[in-house]
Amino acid sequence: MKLKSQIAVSLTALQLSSFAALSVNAADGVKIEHLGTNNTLVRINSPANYLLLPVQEAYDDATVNVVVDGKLDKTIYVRLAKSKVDYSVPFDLSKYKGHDVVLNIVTSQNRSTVREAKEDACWSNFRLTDTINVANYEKYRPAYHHTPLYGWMNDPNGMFYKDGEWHLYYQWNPYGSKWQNMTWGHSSSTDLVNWQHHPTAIEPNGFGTVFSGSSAVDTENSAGFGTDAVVAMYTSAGASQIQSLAYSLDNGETFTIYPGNPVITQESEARDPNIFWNSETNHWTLILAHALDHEMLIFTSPDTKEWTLQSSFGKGLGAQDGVWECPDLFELPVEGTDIKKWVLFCNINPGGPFGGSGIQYFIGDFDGKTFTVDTDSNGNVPTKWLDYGKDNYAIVSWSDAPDNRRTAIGWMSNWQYAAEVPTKQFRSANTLPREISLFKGADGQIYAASTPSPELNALRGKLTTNVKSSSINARGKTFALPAENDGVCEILLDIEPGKANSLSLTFSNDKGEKSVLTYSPNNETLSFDRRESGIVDFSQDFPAITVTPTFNGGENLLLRIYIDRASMEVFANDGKGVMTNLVFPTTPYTSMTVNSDGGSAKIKNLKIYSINIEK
């Protein structure tokens, strides 16, 4: 995967020395004036494009008020370094050229004297530059998953397809690798594999920071912004959470904020609006997460500006822990039948099947105003999970996807430890794009499956292993994983369990680190054990075993596995059972050992592909 950039990236501590040639001494373009024990002015007198802000993650945010020509332009929050610099992040000065810029900084660390405050590492490590090194220095940055160029990322937002491009927006902190300063970052792709990074799409304003939301193409010009304008709805998060509207006339490159915001207000916490044009009812539909009330609110509008609350759904149903977030509502056919059903994604945190974040969903019918959920034979509403791993959250789908596809992508992390994973230059990646479909289980219930998007076949490089038939027993057989690009690969496996009580796949390196998949034919379950997968001690919640049903009815186990530098995505039986889990081996896994217990089994087909990474 090739990441193309139109914006700057941060520099890790490793990069600071190589960056010096591009910088000037802080004293030459930056003047520091200490006003007290926790208040400092930083005056910028330079035509440089960027000011590098030194960050130390162990400390609390400093409030940085950006004052331009004596007027407050914006406020950002940065963990300014006290004793050492972990990395630096760029602050864009280019739009302020010709103006007086002062950073009025209030730090949260208590100081007894101004002399003590002057000793903070940040004051001597502000740097100015015109260009920034975009090289990645982190071993765990994915080779072929979408990531921000730097900083913190969580929920995917506002995704739409238009004119051959997939647009992906995301919750982004441009000023550090922990949650803060929420804006909409923006990337686009023509193939769901290679991503181009664009400038920030929507920034915080007087109503607050920019939380999650959605976008859609207004083909009818119902909003009055223009035919085929991209309309976006998002949560403005200040003292309260309110819903705001924006629109784009340049295919999502820039957005104009609607002056009549907010367009929806509630008396209690509600967020993450999901919108779509309903051609059956000829109006817009919006699903809003009533987070603490564990329900979804359903609104309609003729023009995206005036909204009417029509109904609510969810109280007392499904998993009720934590908060409900990031809804998505859409209709799909049920494979092998002539019926269609509506799917309602409801991301929940905490309360996932194995702790922390998770994606539950409901199957039912929707009449344009009310969602009616299906029940089982006993009249109950079963709790259903889209992914049984710990690291797929906030999944939502692209609007206006071609060929009636329902293509979705998630945040590949978990709120239990997302801020503690062993990376610094960036934090978090997206899952691989996935196609959502519906199937009927043996119990008569309708379930959702998710499979890798077909564009991902282009990632396949060399076929490094090709086994047509091989018997497996307790001693097992070991197959080498590709050595290039840190062992990233795709694995296709068709295995006949025979008389075996269980089958295991062990991915390991020469350090004794391993991730183990274990299949139980009798229970039709597949487990993922990452307790010894590598670095696991950054959080007590990270070492875990996850388990998914496989829905294969005693037939062969079909697996499709994607391994990247810090993740494994496992798709069983055409995506009917899915687990997404992060792993942080200290050196890449080099082998996969397959063995059976309690009887012999047979590999019917095994293919291992290296990943074709565009340089």
The other form holds:
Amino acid sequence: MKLKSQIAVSLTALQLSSFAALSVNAADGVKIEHLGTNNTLVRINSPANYLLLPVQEAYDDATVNVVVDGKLDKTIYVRLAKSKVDYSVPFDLSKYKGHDVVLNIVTSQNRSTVREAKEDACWSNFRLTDTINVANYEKYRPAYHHTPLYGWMNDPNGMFYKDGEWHLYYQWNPYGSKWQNMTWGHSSSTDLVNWQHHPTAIEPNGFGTVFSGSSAVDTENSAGFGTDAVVAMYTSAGASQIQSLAYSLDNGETFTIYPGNPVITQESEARDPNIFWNSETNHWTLILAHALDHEMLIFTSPDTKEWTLQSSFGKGLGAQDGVWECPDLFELPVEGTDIKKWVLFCNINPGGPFGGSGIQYFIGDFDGKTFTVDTDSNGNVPTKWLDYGKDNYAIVSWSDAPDNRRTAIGWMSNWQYAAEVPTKQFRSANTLPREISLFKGADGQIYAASTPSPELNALRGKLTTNVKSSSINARGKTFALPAENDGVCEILLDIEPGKANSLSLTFSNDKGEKSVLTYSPNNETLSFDRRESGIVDFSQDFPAITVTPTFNGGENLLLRIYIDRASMEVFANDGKGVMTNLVFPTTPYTSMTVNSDGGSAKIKNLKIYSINIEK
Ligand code: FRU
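Counterpart to the form predicted alone, namely the form predicted in complex with ligand FRU:
In what comes next, the whole complex appears, and the chain from above leads the way.
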């Protein structure tokens, strides 16, 4: 994937060392005055575009008050380096040209003398530069998944489709690779494969940082901001969580914050507003996660400004652990029937099927005000999961997608260890975009499937393995994975279990690291064992076996697998059973071995493709 950037950046590594040639030493444009054990002024006197802030991840946040011409412009929190610099992050000075900029920095309290405070590594490692480097250089940086250019990312936000472009916003920390300073970053794509990076969309303001939310195109000009204005609702997270409105008149490039904010307040934690225009009732619907109360609140509005609480859904239903977050509500046809059903995504954390974050969903009906959930034949509400891996969270869908598509994307990580995964300059990618559909299971229940978006077929490069028929037994057969692009490929497999009790696919490298998929036709399950997948020791919650139902009556297993350096996305039987899992092999997996146990099985079709990556 080519990371095209509209920000003034050049594409090489964003590391202090690589800046040496480009950057000016601090002494030439940065004046540092220590005022005490935990207070330092950094005065910038330079026409450079960026000040590089040196970060040490394990250290505490410093409070950096940005004072422009004597006025507080903003406050950011940065883990300024104490004993060593892990990497640096750019602070954009370009908008302050011609003004006096002083960073009034408050560091943590744990020094006893000013002399000690002066020894912090950060003070001698500020750099000034006109260009910054954001190359796709890290070993575990995906080749074809969306990632931020640098810094921490969590939930996808505010996605809408307009004029041929898929807009994707995301929870972003521009000042480090851990969660902090929540801001809406922005990327867009015309093909869901190549992403163009845009300048920051929404920054923290006096009401707090910018948490998750959604956008939609106001085709009716219901809000009065203009026909086809993009309206966005998000949570402002300060001392409390309140709901804010913003709008864009330039296709999502810049947003104006509505002066009447907040437009919804609650007396306890509520966040992640998700909006859509209901063309049947001619009003807006907004679903809000009442996080600690484990329910979703449903509001309506004629204009996105005045909201009326209509109902709540969820108390006592489904998985109730952790907090309820990031809702989404939409209607879809049920395949093979003439009925339509409403789907309510309810991301929860912790309490996912294998610990930590997970996506539960409810199927039911929606009359414009109230969501009524389907029950099983005993009158119970079954708990349903969209993805049985550990690393798909906060999934929400694009509004206004073409052809009635329900295209969604998740954050490919888990709150249990997202901040500890072995990457540095950036943290976290999105999942591949997926099409959501509904099907009826053998038990009569309606379930949601998710399949890779059709645009992803364009990623297919060389067909490196093409097997039409091959019998498999306990000794197994080994197939090479494409060597080009280092650990990225797509695999399609149709395998008939025959008399086998189980089938396994072992992805391995010559270090003995492996990820193992095991199909049990009798149980109708597929498991994913990543306990020996590579680097696993950064968190006790990372080594794990995840298991998905296959919904195929124990018949042929149809698999579609995407590998992208540090992730494996497994779609079984047209997305009915899905597992998204991160893996960190120290060198890429080079082979896939297929074994059967308790009888022979038959590969009916195996195709392995390399991936086309625009360079
Ligand atoms: C989900 C979440 C949201 C919140 C955001 C903050 O991952 O906790 O509920 O808006 O992340 O970054």
